[in-house]
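In the block that follows, a single chain appears as structure tokens, in the form predicted alone.
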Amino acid sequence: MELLDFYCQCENVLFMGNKILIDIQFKRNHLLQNGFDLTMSLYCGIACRRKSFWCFRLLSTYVTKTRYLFELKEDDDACKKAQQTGAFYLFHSLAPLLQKSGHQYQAPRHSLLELERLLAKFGQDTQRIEDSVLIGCSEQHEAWFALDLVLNSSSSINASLQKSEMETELKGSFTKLRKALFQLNTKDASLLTTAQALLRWHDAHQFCSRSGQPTKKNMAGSKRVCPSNKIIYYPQMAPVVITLVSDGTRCLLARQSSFPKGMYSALAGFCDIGESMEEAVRREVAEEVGLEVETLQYSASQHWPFPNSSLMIACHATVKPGQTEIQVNLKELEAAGWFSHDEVATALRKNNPYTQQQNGTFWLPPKLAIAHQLIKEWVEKPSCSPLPA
């Protein structure tokens, strides 16, 4: 009997021991699971926060701006809605409204409400706002538009007579963009050149080249459509190569008769149909100054609004050694010549056209022009690593 009791007590101990072990194992597993869940929660939280962070980064900068502008170009209703909170730059016969501030120009912007009041005051239909074109937006998605108060207006003669009154009302002046371009800040210059180019293109492409019927602009001004045959027309730019030629120690500068007095620049010309950029550079240099390009190097590109929209493709080129004698094509250029590094560097430092005209020295295109950047690059690093032409 005692042996049986002892055995039962042992069984109880074993049972309790197993129970304790099971409880311990269960609690261990529970803790591990909770720890795992906690770890996963922390990881997922961090991952989600990281995901949100990256999404936020993407959605607050270039990508979201680009996609927003794309939406406005494709959706007339979205674009019209954007006009409600957008801002408008005003033009008169392609001349932007500017305000003088010291030696600089500023481009004022107007709300839709201010624009409606202005149009009403000068007897123009507020429906004219639909002639505006989308030219950009802020990072906060404030859309920017441009409207010419005269182009395409049935009351254009009346509007022309009211120009001075409009300037008084708007506290600014409609100034030719070519005159004001180099006295604008970079942002305004970019927006106004885009605006002028789009406004000019729409003014010149109001009819379908196939049917002869009037074309219709979409709300953003990113295209025109012929209602009769559904042909879509998009604004275009002509490619132009602009090339600074060097023989290693000198660079070649030229001028056309249409240039301001005393200004010299790099060689430039339109690309022909069927040409590559490299072929256009070689041909233009041969045509204009009778030299053969040996190597060339791409530098940068720039939209240029004068006289019509062009895409300026800037390159550095070197000519074959011993073949540097210039033969100017007088049908293309007024003059061309080789200039030393010191001469060009001095011109860059004293690039005030009014002073240099009085001194009889040459001057270079202003800083905003890509020709200026090409010349500056050459002065700072005359021996670029060239690519075969």
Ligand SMILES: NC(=O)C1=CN([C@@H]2O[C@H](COP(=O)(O)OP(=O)(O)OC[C@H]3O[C@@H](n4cnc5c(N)ncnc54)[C@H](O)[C@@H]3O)[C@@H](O)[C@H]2O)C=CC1
Contents of the next structure:
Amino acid sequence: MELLDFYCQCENVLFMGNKILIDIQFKRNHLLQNGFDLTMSLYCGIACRRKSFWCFRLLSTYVTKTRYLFELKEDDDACKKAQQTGAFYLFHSLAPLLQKSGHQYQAPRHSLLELERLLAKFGQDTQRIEDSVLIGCSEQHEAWFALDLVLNSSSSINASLQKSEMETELKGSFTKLRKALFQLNTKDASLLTTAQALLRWHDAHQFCSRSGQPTKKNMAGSKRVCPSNKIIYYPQMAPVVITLVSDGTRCLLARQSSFPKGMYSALAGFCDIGESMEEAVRREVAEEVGLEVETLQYSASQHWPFPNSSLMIACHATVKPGQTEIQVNLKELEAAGWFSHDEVATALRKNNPYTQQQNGTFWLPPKLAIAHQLIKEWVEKPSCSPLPA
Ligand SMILES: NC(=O)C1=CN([C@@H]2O[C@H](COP(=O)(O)OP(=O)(O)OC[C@H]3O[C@@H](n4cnc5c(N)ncnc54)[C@H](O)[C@@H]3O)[C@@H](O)[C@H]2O)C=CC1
Ligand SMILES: [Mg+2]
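Next block: the form predicted in complex with the ligand, after the form predicted alone:
Full complex below, order starting with the chain above.
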């Protein structure tokens, strides 16, 4: 909804608690005088009365959306109300419901009414909807939830037998996220990885680790509380560093035996407790390939759902040109080597996860993986100027 539409609907003045809007004519003039673009999607504001005039501040769509999600996480009643007009992504044993068209997958959403009908049809209690977790909302504040139809269900044996009937009813299939991830658009991929990570965390944190009592999820699923001792548990991610090492002209790529055949990636490793990101990078590079990092530069980060939730922290690092002899730690890696700029640029151009490279050439992680971004950055700008490690 755009600014102008919103004001036209609300006539002259004020409404909605602290989201008070002021006289349309005044605001329109004021905004025009101040050079605001009325077509911007700013449509919500906060106003307060100062002496004889109103002060107001428009909030961006992003800010109002963020505040709305915060409210839903904090207030169970507001969250329950949001389910009435919300939409649900469905999972079965952590596999999302997807519909396939050509090479692409799409994630359908269902209304509360459709979900209630589905559960009733398959003999499940509609109370189960309270197991759903909040994963986001649209710009119009339609809240999005995810529900696993099998996890934590008292009738889980029954439900798993009904999987194919459910798929027929829902006109889709419950597909392993690892298989589908790279054929989803970025928005669906991000929502589904968040949803899966959150559903998995709830499934694994049903009991308090101190009292052994069942913990209780809040409506949004942003935490669990032990009713007996009030300990609050929040969903966790493990920090992982991923580093593309360069010697100035070549970059170092490696593979684990668990990787798909022919795929090489940057070096990755979990941070140890008490370590900074910089220390973790130095240790992992030394541990895995026997090299000492000289400089490093942060690039970007990414949530990664496999095998459990990780926060991938991506960096570029360099080693001294004269100290490039690799000693592969075979307990961690199957192979590692230096690759020239041309070799990597060619692999990047040809990279296609559906038709993995033939005739012995190597291939790189797909676009959605942060390893791919890191490698692409290096190919585009091999001589960035990192900081001392
Ligand atoms: N998104 C991306 O582009 C990429 C993501 N990754 C992810 O990075 C992660 C870490 O890479 P690895 O080389 O496997 O790590 P790693 O080099 O630390 O080795 C894994 C080993 O570390 C130990 N470990 C320590 N803390 C752990 C924890 N919190 N969880 C699990 N194991 C722990 C275990 O013994 C495990 O076998 C992997 O889960 C992988 O999925 C890896 C490459 C690319
Ligand atoms: Mg590793």
